[in-house]
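Only one chain is shown below, in structure tokens, and it's the form predicted on its own.
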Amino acid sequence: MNSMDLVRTAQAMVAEGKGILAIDESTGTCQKRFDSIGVECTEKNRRDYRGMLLTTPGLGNNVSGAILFDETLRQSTDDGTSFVSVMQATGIIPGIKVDKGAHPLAGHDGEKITEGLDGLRQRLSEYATLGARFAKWRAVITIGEGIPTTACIEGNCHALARYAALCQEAGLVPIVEPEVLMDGEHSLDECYDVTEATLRALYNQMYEQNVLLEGSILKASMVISGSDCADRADVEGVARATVECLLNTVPAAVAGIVFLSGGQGDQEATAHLDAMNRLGNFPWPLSFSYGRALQAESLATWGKDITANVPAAQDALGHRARMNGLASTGRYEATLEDS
């Protein structure tokens, strides 16, 4: 894939009214999700669940791409059709999570560094052969007493940029995800400061690693009060702080910004995205790349009867995708939740 192909793919990933479905949970995370609904976390059940999501009728109307786990990229439906082929037939671009998870950062209590650069060039080449057209790497930044440190921010951003350069070498669009965790008692202003510092460091590193920004996507966390903050900012406050932070840090050349939900409720994440898009026109599209905030109701519905409830679970996913598609253009209304 040449530079123009990277740019075209990145633009398609943030097409108007569309966002990205994140179903790249590791087996351990999937185990926790399945435990919550009383379903055994077998390879078959994971395949059936993710296949149910990917075959939702009309999903491609509001979902441009889906981030898959290694296992899912290699799986097929009961009739032998690969999930990649299913996605391609409905206009959904296949993507793949390629990092090896966040691990304790040596010498820095309470902080983590994402690993997985070793052997990444070979893994990316294989994933491209299997049909992936973009990839994702997640770093986590924790706000707490005395953290994050410069070492944590710089180390994670350097890894993100090296990953992004390797992706583009392999013909894959990189999604870079420096998640500032919502956990904690921090204020909106504290989250703003940490997010700003993280994004400045990220794009300094992206420049140093010669990453083509037009062929890349930022997966951003919103500037939001900590989940345990006593005085949490409202929807309008989150929207304004997030947009201001992004305008001060993210180059206009970036193809688009998609948000993670980061523990927000379904409708809360939708409302925040909508409020941002109502604030005006920006250099880049603002859309979604939600996991739980798209899947939660669908997962709960499916778990009640994993055979009989497939249509109802798909309806739930389709509805949330439509709501977020509207939010990505600033046309969401809470009254539509009952439609």
Given for the second form:
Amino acid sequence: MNSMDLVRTAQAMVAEGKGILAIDESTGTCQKRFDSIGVECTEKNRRDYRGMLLTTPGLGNNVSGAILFDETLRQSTDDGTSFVSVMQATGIIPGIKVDKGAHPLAGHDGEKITEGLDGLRQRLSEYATLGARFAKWRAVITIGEGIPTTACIEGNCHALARYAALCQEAGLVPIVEPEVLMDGEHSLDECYDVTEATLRALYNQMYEQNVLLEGSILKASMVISGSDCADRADVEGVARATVECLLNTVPAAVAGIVFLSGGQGDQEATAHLDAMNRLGNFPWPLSFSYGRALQAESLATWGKDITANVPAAQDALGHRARMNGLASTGRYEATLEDS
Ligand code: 13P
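Compare with the form predicted on its own: the form predicted in complex with 1,3-dihydroxyacetonephosphate:
Okay, now the whole complex, with that chain kicking things off.
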């Protein structure tokens, strides 16, 4: 694959009115989600659940691509059609999470470093053969007493850029995701400062590692007050701070920015995205790559009856995808939630 193909894929991932569905939970995280609905976390149930999501009628109208976990990229529907083929038939680009998770950063209490660079070249080559066209790597930055440290930010951004360069070598578009966690009592301003420092470090490293920015996507956390902050900023405040921070740190050449939901409520995440897109035109499309904020309602519905409720659970996902598709162009209205 040449760089024009990378650029075309990256642009398709943020095509107008579309965003990305994140269903790349590790088996451990999936266990937690399934525990919450009282469903056993077996390979078959994970396959049935993700298959239900991926075969939602009309999903491709608002979802450009889906990020899968290794297991899911290799699974098939009951009739033996691979999930990758199902996605290709409906215009949803297959993506794959390739990091090996965030682990304690030695010498730095309370901070994490994402692992997975060893052997990554070989793994990416196999994923490309299996049909993946983009990848995701998530780094985690925690705000707290005396943290994040420069060591944590620099270490994680270095790994993100090394991963991104390897992806492009293999013909996959890298989604680089430095998530500043919402957990904590920190203010909007503190989140702004940490996000700004992180994104500066990230793009310094991206230049150092010769990453083609036009063939890459940033998955960003919003600039938002901590979940335990006493005086949380409103929707307009989050939208303004996030856009200002991104304009000051993210090169215009980046193909697009998609947000994670990070523990926000479904409608809250949609309202934030919509408010940002109403603020004007930016150098990059601003869209979504939500996990929980796209799946929550669908997961709860499916969990009540994993056979009979498949159509209702698909309706719930289709609705959220439509709402976020509208928000990605600044045309969402809360009154549409009942439509
Ligand atoms: P959430 O939207 O649930 O934060 O998940 C997005 C994601 O992919 C995190 O890596």
